[in-house]
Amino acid sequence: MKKNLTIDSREVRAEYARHVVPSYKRSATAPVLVRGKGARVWDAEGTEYLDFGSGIAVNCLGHAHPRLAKVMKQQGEELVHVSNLFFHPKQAELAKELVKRTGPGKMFFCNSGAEANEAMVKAARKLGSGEGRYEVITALNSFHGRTLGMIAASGQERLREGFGPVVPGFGYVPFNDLAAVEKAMGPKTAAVMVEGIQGEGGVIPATAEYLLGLRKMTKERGVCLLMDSVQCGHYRTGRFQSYEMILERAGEKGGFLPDAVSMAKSLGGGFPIGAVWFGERLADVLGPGSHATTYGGTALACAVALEILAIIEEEGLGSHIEEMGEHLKKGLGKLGGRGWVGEVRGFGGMVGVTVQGRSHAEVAEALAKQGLLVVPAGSDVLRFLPPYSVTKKEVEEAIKKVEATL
């Protein structure tokens, strides 16, 4: 691609740093990026980069699918926003094509992943208030959003520095440990809320032992289990939801149902949409006036889920990820040892790997001058994000890239 002689790149860092509050690290060398194309990007300049951060976890059809922008006009010429006051079509086929994937139960929409992270626990707390039960047990390392309720239900400390005092009610304990849930619960418990695969705190997935020793523990206090999938689900492992994916390698089938399954990012790829199935023990906790948002369930961010939904379905790109992330993790793996590759692991298109040596940051500022972007998560872990659409030529493609890097 030829740069493009309209957009000065300099000029647009110099508007950011004048005109945007500066709460994201970005490389004062970062590109300005200016059109994109499946799995690539290009810049101002005109450089090209294969993109394996798929904007954190959102892109899950790259950019600029052709489906996506044709639904998108078409929705956008019909209906796009109307109040949740009133009833419309796409709403109501997207919930149910999300319940039947998941599980008897409701469907409520938001905007984001913090938002739908709010509303799983204010299920779970608004059930357990005639008892007494408001606490929520979260993992050490958990990410679940940038709200005041959600760095506080986030375990990392960093996350609430200078934002106090915190929202109450929340206890911390191992990731993968169950004897310190058990430990943790008490009479106050609502609810207990994991990811399936710790995302921002560095692609470490649940053990399906953990998995099915919560779902057991829970049922037997009384407590909800709320799952956090909005980073790890909607087909990312290559399964619709990451826990699915775990408990199958493990040869544990069925059986596994949380309370509630928190979504958001490739939700929409790229269009803004959260949700949140409530199985039927949550599914009619939030009635009228409990809980709301303007913008959740819109016309055209349903549009956009449902074509996301028929494109992954009838291009078999579930099963297509989980054979690209294993052909991902198995030439990373050869690296191991070598350089700053240190431990590969996960599961499709959630592929961590651990930097040692140098500076997690560093390491993707040189695979972006390699034409490789990749996204920094925990303290030594680079995430390797890339479409469901991706193919092997390209996954090779960025294995050479961060052979290169060695």
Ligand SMILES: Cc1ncc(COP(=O)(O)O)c(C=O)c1O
The other form holds:
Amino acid sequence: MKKNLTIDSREVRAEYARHVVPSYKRSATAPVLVRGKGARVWDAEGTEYLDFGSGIAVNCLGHAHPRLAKVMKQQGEELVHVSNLFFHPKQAELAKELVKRTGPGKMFFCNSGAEANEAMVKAARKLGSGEGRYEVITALNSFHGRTLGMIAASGQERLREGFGPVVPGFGYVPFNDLAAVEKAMGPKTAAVMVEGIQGEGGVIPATAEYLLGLRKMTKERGVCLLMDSVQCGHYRTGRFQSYEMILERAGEKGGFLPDAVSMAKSLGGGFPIGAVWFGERLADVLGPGSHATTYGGTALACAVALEILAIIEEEGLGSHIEEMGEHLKKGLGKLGGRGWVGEVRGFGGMVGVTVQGRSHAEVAEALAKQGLLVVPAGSDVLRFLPPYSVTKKEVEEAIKKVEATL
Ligand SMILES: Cc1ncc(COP(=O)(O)O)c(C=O)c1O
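After the form predicted on its own, can we look at the form predicted together with this ligand?
Next comes the full complex, this chain leading.
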């Protein structure tokens, strides 16, 4: 693609330095991206990149999908936003579609992953309030968002540094360790909240035994089980929810239903929307006036989310990304032990590679120079998060670019 003569990258970066809060770990020489199509993006100089970062697991249908552009225009011309003091058909339709895919229950709509998790925790606390239950147990290395509540919920001390006093009522235990959860639970425990696959923590899947054990243990003690599916959900692994994929691979069929599931990222494919599915136990806990957000489930966001679900279904993108993920893992696995490539793990469009001998940030920059965008995670992992529509050819191209950096 041609250089964009009207955009001066150096000037854009300088404006960021002057006028944008420096809260992101953005390399001073990171590309200035101006256009995208499918799994590819271009910078102002016309350099092409294969985008296996997808805006951090967001652009599930890649960039500039014509049907999403069309629905945004159509809905934009019809009705963008009305308050939640009124009804509109798109929110009703989206709620029905998400409930159909998750289990009996109800939806709450918001705008981001952190907000969705806040709503889950608020509902669990409200349910437990009569019995003095408010504590939420989460996992070490988990990531649940950047609000004051969610930095307290996340099992990473560095997120809280300088932002104290920390919201009380959260405790952390090692991930995939059932005995540790059992030990941490007490009469004040309202909920256990975990990711199906720890994303920011380094693409670490929960085991089937852990998920089933958590469900059993929480049920027996009247504690809610909250799944943070913001990153690993919405077909990223090939199944609507990552726990479905994990249990299916372990030969466990059905029988696992949490009390709540948070959603965001791929739900809107780049258009901001978050949501929580509440199972029957929590479905009516957030009563009138108890929780709200102005933009939650706005008509435009719901129209986009509905179109995404329709496209994924019509084009069979769940099984497609599952297959592409296997292909990617196989290709990267063959490079295992060579250069920086260590262990390869994950499912579908959520694959992690441990980096050995070099820093993951350094390798991410080297890959960007080869024209491949990926996302660092944890202390030593690179995440490959391609759009669900990625082609086999693009997966092979990505593997070649990895090989070129070894
Ligand atoms: C598992 C998980 N939960 C919550 C969040 C927060 O989502 P948001 O950035 O939309 O608030 C993220 C974001 O990376 C995430 O990966």
